[in-house]
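Listed next as structure tokens is one chain, alone, in the form predicted on its own.
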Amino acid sequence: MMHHIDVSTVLRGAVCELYSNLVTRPTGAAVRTAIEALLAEGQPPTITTIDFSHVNLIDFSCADEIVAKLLLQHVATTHEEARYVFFRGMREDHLDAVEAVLEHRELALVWDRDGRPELLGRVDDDERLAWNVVRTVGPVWAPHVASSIGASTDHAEFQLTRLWHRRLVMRQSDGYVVPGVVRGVAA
């Protein structure tokens, strides 16, 4: 089941009608118990679209408010009750506050940047490799990755496992995919 969360309409509802930005940490608190609140009334496993379109500015505080603590939220949840976030519309001028909470709590996310799912934070070159084949191929199983990165099929698994547990992709019956994307496009 996918959802779609429009940050801006999360935080005039919390927070104040007239209100585009994301700037101390009680905002994002705000913004988060209410992002939290919408997700969970969704059952797993559930693809949320957390859309950053319409917020004009985000500080330090509201980036590990929200995206870093729902991430955490995210990781430590069983596999049968598997939420995976997807993020859009983050802006340049976004990047510094999200990629700096990211980096300090070593987390990382998939956002679609003009189209294409990415990866966002603190991530390994084998995850990295590993991470791109399913995006370009998925749904994809371990072979198929050992064989496009020139690893073992045991490599490929641990892997796959690792971007599994943090929720970088979803593991279905027919192979691993990026969460939010459909064959290789961001949905």
Contents of the next structure:
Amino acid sequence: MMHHIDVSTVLRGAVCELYSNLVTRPTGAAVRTAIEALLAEGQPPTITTIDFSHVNLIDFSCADEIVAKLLLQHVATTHEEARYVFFRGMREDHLDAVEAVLEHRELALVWDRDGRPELLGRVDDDERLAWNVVRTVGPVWAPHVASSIGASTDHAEFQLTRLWHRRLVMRQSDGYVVPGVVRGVAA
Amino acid sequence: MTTVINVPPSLDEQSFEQIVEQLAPLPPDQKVLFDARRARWASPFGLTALLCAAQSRTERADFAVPEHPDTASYWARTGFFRHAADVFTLHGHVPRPRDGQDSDVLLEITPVIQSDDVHTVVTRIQHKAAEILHGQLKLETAATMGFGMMLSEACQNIVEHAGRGGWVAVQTYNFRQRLGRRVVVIAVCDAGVGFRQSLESDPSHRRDDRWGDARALESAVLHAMSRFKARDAGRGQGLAGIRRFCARWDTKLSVRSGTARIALVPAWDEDEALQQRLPYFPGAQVQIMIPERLASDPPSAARSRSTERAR
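Just the form predicted on its own so far, so send over the form predicted in complex with the partner chain.
Below, the chain from earlier opens the complete complex, with every other chain and molecule after it.
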């Protein structure tokens, strides 16, 4: 099940019709609470696109309240209630704040960069190698990833499990896929 | 008896120390008169810090308005007298602010008391900031959004930590004295509890022999400490973000609190990185100075960072 959430619309609805900037912690907390309420309406597993296209400015406090805390909640969910988020519409200047809070909290996310899914945040080389294979050829299982990166199946399985726990890949009946991605491009 | 506090003819971050030196020995309820009659110029820091000086007195202070009509008129256009009337008893001729905004005043002196004020500040300055930073100071467009973030975080420090309202002001002027370039200067000042007391209010805070205003400033400005950090690991990133902006855009940051002052000093300026045992002044006073870029300047770190991310 896929959701689409326009952050700017949530901001105006949840905080103030006149605001176009995501600034201050109370604003960020109010927007996150509203997004959580929307997410709770769907049955897991869900993929939610969080769309920043119409957001003018986001500061560090709001990036932490909205992006980092949403990701923390998603990472904490169990397999049965797994939810995934995919970010869209983030401009270079949004990334300054978002990347800083991801680094600070050792988190990572999947985002649509010009139609191509990318990772943003704290990801090590082993995770990134495995993730790139999933993005390109997913759905895929560990043996395929292992042969693509020249590693053992155990190593590939370990990396895929790490990525799955971080909700950077989804585990489906036909293999691992990157959330929000169909045949290597953003859905 | 009223003690006269002489306001220097040119009032900026450095010369404001002369006011602090005169105020520090006085009890807070001592009646004082701020004599600005001979003042000719003031930076955003000077004006907002003057309001904080009034706020720090328990006995309402008097204020003698600058006598030179150009000075008084400029101070009026910055919004100074509108707020000064709330905290001082004004003496002398207060001109009415002219219609229309002064092109050098990016943001009039604006009170910051609650979160909504931060939205107001950021929204009000956005269009003009782009015009000045990109158009006049030749900074890349990315600097405009970074500027908004930095302004927002600096103002939020008042809302979240000061315990009372403060003021923000942004102006552009030619900084001939050291740089010979135009600069945009942000001043965010309050007379609240200051960094040391804010950090001490964290129940997990442990003092050591070195603890004091200087150590508190180092902890907050250099090490992103916040009184909220024990219960929320994401706190303290605002000042860290301001520090990153400063490094990227060759910007100077200075923060005074209590008896100490810390500064991140770019190559174009000379200043002490840390000053201790200054005369006491309550709250926190922040100044951020962004210089114009010249064609001969090396490429900004922002461009290299984008390239790095794209790989």
